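The data below hold one chain only, encoded as structure tokens and taken in the form predicted alone.
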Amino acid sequence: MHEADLIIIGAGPAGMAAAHTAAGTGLSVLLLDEQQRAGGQIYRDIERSSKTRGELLGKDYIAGLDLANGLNHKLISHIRGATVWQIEDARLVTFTVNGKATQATGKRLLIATGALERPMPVPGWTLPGVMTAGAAQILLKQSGIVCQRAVLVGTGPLLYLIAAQMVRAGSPPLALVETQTYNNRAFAMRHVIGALRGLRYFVKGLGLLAEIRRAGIKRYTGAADICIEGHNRAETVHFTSRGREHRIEAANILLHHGVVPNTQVTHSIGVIHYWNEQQRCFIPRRDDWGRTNLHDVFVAGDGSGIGGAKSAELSGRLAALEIACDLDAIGNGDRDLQATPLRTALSGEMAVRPFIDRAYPPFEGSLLPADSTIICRCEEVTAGDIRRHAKLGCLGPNQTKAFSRSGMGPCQGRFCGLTVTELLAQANHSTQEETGYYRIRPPLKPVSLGELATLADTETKEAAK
């Protein structure tokens, strides 16, 4: 049974920096993380990124290497690979290393599993060749491996930064097919005031758009009716752009349209969650300081709702001040004396999320996709199957599980549940909110007979003690 003072489940941009923020006030810290290197996504393998790579990727990415180094603290306990797959009673964590089962606990609990990418069902998606476009810098970052002849497809300032990154690495996108609109941009006008407070993402944006027309990638945007086809591997996108008809051949079709909060864990736990609009997403609710409906339970980062990497890293150490307030490692005077700059700071990085997230709203017939297109891959259900629920009586995601196992696979809905949720919602007139999402229960991830075989005998240990 491993002890700490705080737990925290994460070792992104948020994990890393409450870790550090955490240990200097005193208190003992065990960092999580499913990865066997520290930094989440944004950051992954930052720890053994060459020179090159750092060219590649740009100095957004190597800014991470402090994050990663600030771990190497005497109070801070790193279990890399470490599957957290059950948590009970709010602060008592079990989870898997190398096959092996074993529990941690905790006077405090940091949830900082940071985003999931949005799903994008179209018709076709499921064919080899095609994947996420962040699946496809997973693969820049940890391999060095750059896809060929790739179509970008989707919406969000993401798309862009992949696309300059695949140009550095030699191998430039085909296209980027993307799906926002004039007025989705003219809408998001109204909020630019507001954004040039993040004027340096505006710029960031500029230099990746300028690197991308130097290449000469053509772009097509308000892009409808995507369709990927292929025999046994996709060959060709098809869309509308403007009235009119197109179809890219290519190699690989990589999705995106927007990310949005990783919530199995808050999910599973019973901490509260509202509907946000604007993101078509669930998020958790908690306070100024990350804390939950459940007292001695946190949530940091982009798990607590989108607002980018250095937002998350701000988040997290406010989460580790107010923890170590908690747990009198510091006072209240110091607590706030440290967090005011954190906010300020904090405040100027989600300025300009009213803007990105108007100019670049997720697909709304991926959100809502046609009868024939599959949304569960696990158990192969499709948009028509829900709404044909719906008209059976179902009224949320948890009664699609009876009527045909939607959510009850590998992923155990990470990837169809938002959908689901849109679905039914759409069918019965009915709000996100009041759909709701699924209900979420350990065992978190896939877990063996034999792991728990060996979490039965690390407890007759422990007693025997």
Second form
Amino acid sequence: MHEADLIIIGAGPAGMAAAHTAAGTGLSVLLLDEQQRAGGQIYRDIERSSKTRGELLGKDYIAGLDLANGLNHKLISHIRGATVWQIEDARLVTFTVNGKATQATGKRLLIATGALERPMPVPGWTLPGVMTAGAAQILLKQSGIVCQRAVLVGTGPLLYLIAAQMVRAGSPPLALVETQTYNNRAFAMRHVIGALRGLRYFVKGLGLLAEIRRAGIKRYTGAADICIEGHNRAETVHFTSRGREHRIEAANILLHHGVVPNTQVTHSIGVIHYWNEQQRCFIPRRDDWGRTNLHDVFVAGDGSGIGGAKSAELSGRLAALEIACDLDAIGNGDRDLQATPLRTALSGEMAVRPFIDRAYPPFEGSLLPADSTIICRCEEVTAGDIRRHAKLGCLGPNQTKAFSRSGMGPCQGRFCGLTVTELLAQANHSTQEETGYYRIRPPLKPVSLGELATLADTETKEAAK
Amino acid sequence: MKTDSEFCLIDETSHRVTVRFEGQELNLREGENLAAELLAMGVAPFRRTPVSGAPRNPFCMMGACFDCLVEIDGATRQACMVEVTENMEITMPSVNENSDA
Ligand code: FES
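Starting from the form predicted alone shown above, please give the structure in the form predicted in complex with its partner chain.
Up next: the whole complex, starting with the chain shown before.
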């Protein structure tokens, strides 16, 4: 059994920053992370990335190195490859490392589990050769592998970043198929003044677009009716853009239309979530410090609302300060003094969000897919199945789960949950909030009998002591 | 299993070790992410779904989608959460074991 003042789940920017700040006030920290190396998805494998790779990924990526180095602190114990699968009473965390289950108790819990790609169901998205754009970026960051003959499909700044990185790596994508429309941009312009506080992001975005243009990559906008076809693997992507039909042959089709908070852990322990209409996802309810409705449980980073790496870092530090204050490691005055500059920086970081959210809204055709499209990858349930169950009287995701098995597979709804909520809300003329989300129950990841046995084993040994 | 790769390596190649996927010998970079290495070798599919037998390959590369499930030395694992070690014996998961990894 491990013990610490603070248990943090997730070693991305929020978790790493929180660990460092908390340890700085004298708290003992247990940092649990599923990956073998710190960094989360944004700074994936930052500790051992080569120089070539670092240059290609850009300086925002290299910035993660300082955070990772900050974990070298005698009060921080970082357990790698730790898959958390159960949390009881906000204090007792059960996790598996190398097939062995073990437990930890803490006085406070910080959940920093980051974001997932927003599911983008389109016909053919289950074929080999189709991945999330984030997956392609992970291949690049972690393994130095670039997708060849790729088409990027969807919307958002991440698509430009990946396209530019692929250009630098010498394998430019064949095309960018973008779903946002001219109207989206015009509407977003209303938020441009506020967004100018985040000027750095505009400059970066324009730089990426210039790189893409110079490389001669074709861009299609306002894309709709997206469909991927192929025999045993993706071979072509079809779509319409500005009233014309297009078809591109490709080996890798990379999907992305934004990221959403990974709420698997927060949902499993009774944290209250609300529906965010702008970002079209559920977000844990929290105060300015990241404290949830459960007094001892905090959230930080993209898992507490999408804001990107810098915001994640800042929100992680804020949560750590409040936790330190809770546990009498620092006083109120000290907490507020340290928090003020962090809050100023955070509001600057967030200034650009309203513009991004409106300029690159999620792809309508994937929020409410056509009947024949698979929406639950694990159990191969279609949008039509969900609509049919709505007609039979299913009001919420837990009912359709019982009827169709959607969300019952190993991914536990991570890639269908939001789609099911949207489909049911539309079919039943209710709101997403009323419709709700899957009830998430432990284990959060499939656990083998062997792992359970090791847990029982340690418990008996400890009882015998 | 098809093996003409649609991926390329941009930098250093670490030491390679031999593993087997469905009986076929592959030389993968030791210590690197298993799913990435199999993709780079052109492996497709990693598995077939229990429902319809449809072919699947890694989709998220971050441990969330479970489309990269394979059987390694008898245990069902997410290939994207495993590092390459010498002599791994990898197969497609047998269909009825898919859901209780
Ligand atoms: S590729 Fe999604 S879990 Fe491994």
